[in-house]
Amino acid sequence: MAEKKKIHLAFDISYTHLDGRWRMPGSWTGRIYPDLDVYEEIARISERGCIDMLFFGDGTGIPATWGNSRDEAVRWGIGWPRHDMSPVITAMSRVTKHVGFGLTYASTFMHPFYVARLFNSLDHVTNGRIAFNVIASSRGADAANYGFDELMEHGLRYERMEEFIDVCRALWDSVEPDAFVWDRESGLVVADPAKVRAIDHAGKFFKVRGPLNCVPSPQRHPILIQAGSSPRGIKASAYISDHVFARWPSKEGKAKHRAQLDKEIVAAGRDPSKIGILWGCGLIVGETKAEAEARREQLLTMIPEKAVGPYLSHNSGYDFSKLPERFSLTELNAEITKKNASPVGFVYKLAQTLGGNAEISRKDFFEHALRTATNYDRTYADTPAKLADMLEEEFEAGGSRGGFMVVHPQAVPRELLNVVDLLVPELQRRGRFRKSYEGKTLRDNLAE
């Protein structure tokens, strides 16, 4: 019998202190963000469970799309505060040896030389455990902080992203791995200067001479992660990613996404078998089903109704405060797309769920939005055995390459402890999850 393919697991801890999660039972007990002790505890728990990676999404603006004001977001802690997590990752890496770290920057706003240099340094600090989650931002509040009056057009954002990564890759390769000799007797640092080369990039968005003024890092290139789900986004994922971060569609949707991705990967001249998908879902693991489901119901109490609109407007890039009492979801999504926000966000998915040219009331719309804002609609609550059954089935449906990103845990560290102490042993018993780390780098571990 063939050995079962291993499932990879990552924890998305981007929102542990946001959107009401900080106040849930078992979360940040006796602590206030950004207490470093909590993050070091998260890292130790994750390494004990042989988790592949801790993932940090990011945003750099305070939501201000709802009613053209940031007041409600400020009031309820929606999408803010958020610190740059690169120093936090440094601290977490010092109390662990194996677990990886995913850090997010937007190619829409950042410059590739700065980012390539930063990730080279972080790869050294973590001893080869860093991943770069590159995003095309659709958030107006972020754009305004980088001097943009409006969002860049959707397709153009991906063009910029692809060139951004081209520059980063060239910079990471601009110094040969064996260039440095550090000869104490002669004083030579680099014996052959030809091993340090300019890249002389001049493209549509960037002009960069290079080379990178750094020692090549343990992984040479960090693991690259991208989460595009539109047709254009999937094409970018195929060009960029070592692993793809994807939302949670049906089993049929997973198979379709995998097939579309594989087609684009082949078109890009790459090997589909080497690129995994980490499907994002919430998991609440309980010793009994009733216990787990009761905790899932608590999700709907995380944020007040007043905070749902600001949350959704920020993440969709559209001001939902202007909605009439009744409207067409298809027409609304067309308006959102015109504003250069994401064409496959919440409204698009809701329209698909309800079917046809669905009409909806404002009240019902925000009731659906609450389930999305609290991650209720992507959270599965059950016993370890039942959740392991589900993950195995979904893993097979998605092509058995990659695994799962446990997104937006309800309460940290409580939910992470339950995954590590209850679910991981169940997956290990089934031969679906590692019992120890075999590789030296994050790239090695994700390739297992």
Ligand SMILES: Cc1cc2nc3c(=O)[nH]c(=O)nc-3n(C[C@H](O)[C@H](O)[C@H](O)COP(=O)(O)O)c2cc1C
Given for the second form:
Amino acid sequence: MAEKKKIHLAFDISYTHLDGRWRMPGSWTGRIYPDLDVYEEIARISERGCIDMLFFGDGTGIPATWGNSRDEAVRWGIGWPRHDMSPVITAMSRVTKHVGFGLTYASTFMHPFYVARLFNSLDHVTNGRIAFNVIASSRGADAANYGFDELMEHGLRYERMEEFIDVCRALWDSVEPDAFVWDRESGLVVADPAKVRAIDHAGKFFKVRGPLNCVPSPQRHPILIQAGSSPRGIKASAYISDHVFARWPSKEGKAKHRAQLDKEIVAAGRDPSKIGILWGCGLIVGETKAEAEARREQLLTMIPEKAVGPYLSHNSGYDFSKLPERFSLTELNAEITKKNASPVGFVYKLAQTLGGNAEISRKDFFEHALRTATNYDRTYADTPAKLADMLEEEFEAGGSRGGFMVVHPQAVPRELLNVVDLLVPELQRRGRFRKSYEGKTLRDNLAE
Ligand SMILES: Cc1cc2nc3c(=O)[nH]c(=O)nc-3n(C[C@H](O)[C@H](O)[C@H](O)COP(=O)(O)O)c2cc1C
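May I ask for the structure of the form predicted together with the ligand now, the form predicted alone having been displayed?
What follows is the whole complex; the chain from before opens it.
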């Protein structure tokens, strides 16, 4: 019998201290963000469970879209504080050997020379275990810190992202892997200067001469990840990604996303069998179903009522504070799209769930918003065996390439420990998950 395709598992730790999670039962007590020891401990636990990658999403603004004020977000720790996690990854990599690290920057705001150079260095420091999650960002507060009064137009953000990655790739290839000789006797560092080349990039958004002034790194290119879910976003994913992130649609939705992506991958001249999707899923693993479900209910107490609107407005790039008592979701989504935020965000999905041109009251809207903000609707709470059944089915529905990213864990370390000590052994028993790391780099491990 053919060996079962392995499932890959990543774990998102960007939200552990945000949006009320820091005080949920099962989270660390007496250890305050950004305590480095906590991150080192997370890295050790993950490696014990042979997890592929720890992941840091990012945002660089304090939410201020709601009523044009940041006060509620500041009060309740919504979307902030957030540090640049690149030095933290350095520390985590020093206490582990195998687990990979994903780090996020926005191509809309950053410069590709800086980012290419940073990831080259991180690839050295981690010994080939770094991934770059490139985002466009649809958050006004982030854009405002980089000189924008409004969000850059949606299609243009992706055009810039593709050029950004072109520049990074050219820079990572601008020095041949065998260029450096470091000959002690003669003093020669690079014997053949032709192995170090300018890139002379002059495009619509960037002008970069190159070469990158660095030693080629173990993976040469970091693993590239992208999470766009609109048609234009999926096209960018196909052009850019080694692995794609996607949210958690139905089984049919997964098959559709996979088919759309595969079509775009082929159009980009790449091989769809090599590019996995990591489906973002909320998991609460319990020894019993009742225990897991009770913990899931706690999610609804995580974000104070006053902070739900600020959370959602920030993440949707639209001010929901002035919504009338009743309104049409389809019309609201058209408004959101006009503001250049994502056309396929929360409101679009809610309209799809509730059907067609659904009207909704303000009160009901914010009830749904709470369930989204806490990830309640997309969190599966069950025993390891039941969750493993579900993951196997969903994995196959999505094309059996890639795996899952456990997103927005309710409480860390509890959620991570339960994945590592309960779910991973179950998947291992089924031949679906590695028992030890085989590759040397993150790229090798994700290709297993
Ligand atoms: C698993 C996952 C992780 C994401 N991480 C981030 C992030 O860290 N920061 C961010 O601003 N957006 C993040 N996003 C949002 C995407 O970058 C993107 O804006 C969103 O999927 C909308 O796609 P679209 O612009 O193609 O409509 C993430 C999306 C997914 C599915």
